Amino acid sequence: MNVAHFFRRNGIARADRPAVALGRKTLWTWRELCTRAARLAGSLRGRFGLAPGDRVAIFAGNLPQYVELLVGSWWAGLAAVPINARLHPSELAWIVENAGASLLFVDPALEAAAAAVSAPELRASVTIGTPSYEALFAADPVPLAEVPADTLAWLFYTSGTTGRPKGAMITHRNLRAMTHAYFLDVDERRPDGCILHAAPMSHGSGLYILPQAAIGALQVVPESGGFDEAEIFELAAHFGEATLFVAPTMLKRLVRHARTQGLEPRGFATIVYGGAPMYLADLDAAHAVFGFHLAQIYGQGESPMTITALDRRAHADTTHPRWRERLTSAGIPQSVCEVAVHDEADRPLPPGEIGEIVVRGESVVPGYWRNPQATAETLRGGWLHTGDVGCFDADGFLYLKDRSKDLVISGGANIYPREVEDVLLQHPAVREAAVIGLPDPEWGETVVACVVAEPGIDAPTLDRFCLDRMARYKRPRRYVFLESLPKNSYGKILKRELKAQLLGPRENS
């Protein structure tokens, strides 16, 4: 079953309520939302002779018509490819040429970053919100296709350690899976309700459009386009029973703003947390401010929004001997999946012992797009191989004592050290560096980088270097100078030992 079905159920149902805000203000029915899909995916397959299977990019921040881009590119039968709006220049035309992109969206703030962007199948650019891409609204509308289940719905390109991001190729019954699994282990949902989308909606924001719409609620993009602490509450307040998905330092964000703007606040049902670790002291500063109206997931780009999850009882369950424990823990294994640790041999372990997290199931992508060594090494045995590390108590929780070997989690946004470390060895004055993560207060993590390189070098040249060549919220915030790294016999860097020594190091920031 196409997932867009889930909007041509709501066209129905509830015609006339509405689809889609821009802060208060509503612009689309679910009738008007499903007409719009339906005459863009008649553009599609017209006017840029698109076929079933081709891919449509879209580059943009959070927009209200990012929702109907979705909903017409799988109207369609074809696959989305969003694509993170911080993404450098290089990074943008790299992921649109790798998924062999047929059409790309841009966002009109997002032009300058587009305007270079070119690859052997993309056909055209559009700048969202011009008469040309009103234009398109004019086609005839056709009817929704059919797909098989394991048809490529979404492209989620994420980054991985050897440097170059890889395509995880969600299909149709996987985010069918996740959005099931949302009101099985996360949230219960009310169709009054609606979503605020405060996190990116080309990552965890945007799929959760998918069960919000499957109940009816409404999807509200922020007018600022982004996190706005005050503009949250207020929205949270007009349309109330309001979720959204943040990062743990939003989070801390929206808490601290409460508290420093002595706010009660008013209409939010459900705040789903994840993308990186939350303290217990964070968690019952939440508690204080928003009541138990929190849930937490854990989730990959691979197995999207659906490994395990920690929903509102679990939160709420004080009477329980080990209520505080539970907390500091990921939760259970969502229904449509199968969790379980193994050792460095793949052997299952028992509860207590600490290993790599894997996952089977119907939200496990098949694979990664144009990736088969990286498909075959991650989804060996069966399993979608996380590289997190964690264990199971006893209960059946799952903690994770540690992210992937190198990954860098910073205000909810994974950064790959390989990534930036292939860009400072570009500079001729770079012998050698390393990239670490420290905690940070504010963000979780900072990027740190460790470098050895040849006298007169300084943190502002690297900086400078780093920014022209990468995302910015990529870049090391901190750079240390060291005569040599730490190496173990065989010349692999020892990461450990360097945070450890860290405290020590001659430093230029």
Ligand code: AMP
Contents of the next structure:
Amino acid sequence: MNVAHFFRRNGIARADRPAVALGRKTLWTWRELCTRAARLAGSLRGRFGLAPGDRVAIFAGNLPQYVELLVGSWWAGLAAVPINARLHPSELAWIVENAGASLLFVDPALEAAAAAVSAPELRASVTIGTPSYEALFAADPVPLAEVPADTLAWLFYTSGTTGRPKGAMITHRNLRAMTHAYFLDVDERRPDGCILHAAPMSHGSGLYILPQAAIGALQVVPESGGFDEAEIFELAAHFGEATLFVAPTMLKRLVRHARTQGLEPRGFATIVYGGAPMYLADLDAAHAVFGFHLAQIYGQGESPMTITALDRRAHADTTHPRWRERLTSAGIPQSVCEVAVHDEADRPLPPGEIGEIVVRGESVVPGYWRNPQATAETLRGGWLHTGDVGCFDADGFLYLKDRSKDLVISGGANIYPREVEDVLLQHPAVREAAVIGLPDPEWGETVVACVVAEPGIDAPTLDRFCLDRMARYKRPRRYVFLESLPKNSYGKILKRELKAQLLGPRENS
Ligand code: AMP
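Same protein, different form: I have the form predicted on its own, so give me the form predicted together with this ligand.
Then the entire complex follows, led off by the chain already shown.
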């Protein structure tokens, strides 16, 4: 089944109800959204000659058109490739080429970054909102394409330890599983309201278009296109019964805003947080401000939004003897996947023992795009190896301990040290580099580069060098110049030791 069915159903059964709004203003009803999607599909298939399975890349911040571009692509049987709007032009170009995208839709605010993109399979680039974009909706509507459930729907680029990002091939089956699991495992209330797209629609918030569309909730894209606390409070109060997906950093910002402004939050149904660890003190503060309107999910591109969940009820279960302990967990496995903890030989471990978290089931992607090696490695033995480390307790609650991939999560964004190290090591004066994440009260973690360099090189020079070569958010916020890096007998840099050294009392920066 094509997930565009969720939208077509609304186009009939909820035809005149609002579907997409920009700020307070409704842009399209469900009928209008479906007509636009069917017409866009007509252009994609007819004018551009795209065939089922072809890829349509979207390089945009949060725009209302994100919804019609996704639905229109699915309607035509095509796969969408949403690309993080904060990426550097060279990273964007690499993804467009690797995905073999036939078309690229670009946010008008990002035209400059996308100007240099050229790839052998790319037929055209269209700037969203321009007359040539609107002309795509003049085509005759086409019927919704029937596709097998295992057809690629969303190519989700996720960075890995080995440098270049990999495209996790999210299928219609995976998205449907995620959609159904949401109301079983995350939020049993089915609030009849809206979703506020406060987090990037190229990632979690975009994925959550689906469960919310499945119940006919209005898709609200804030006018700022970004994360503005005041705007979120205002829109939630205006529309009511608002759901939103946020990284823990964003939740902290909402809490701080409410406190400093003396705001009484109104209109929030459920705030789903995930993507990075949440600290108990922050969760307490969030409950104090929002009440028990919180739910947590743990997922990754390879099992989108669906590995475990700590639902609203578990958050509110204050009389349970292990209530507070459970608030530090990531909850229980979602209903559409099995979750286990394995040792290094891939043997299952009993509760209480720490190992790698592995997942299998309806939500797990069949592999990585054009990367059989990474697919075989990550999905070995039929289990998705998440690279996350944790353990179950006796009641089946999962506790995340560490990330074996040594990923840094800053403000909910994943930063792979290897990528940053690769860039730093291109500088002729840098002899060795190790990038680590250190705790940061604001961002969860901050990127720190430990560098062994020729004399005379300084942090601003390296910062400039990084800015020219990678997305701003990935660049180190701090440089520590060292004589040498701690290594084991095989010469492997001991990042844990490095971290301990920097966190110790005699910080050397
Ligand atoms: P991505 O593939 O970009 O969605 O990033 C997924 C990674 O974010 C996971 O493998 C985890 O390391 C981390 N993550 C996701 N959800 C949570 C959570 N609820 N708590 C802690 N870390 C999380």
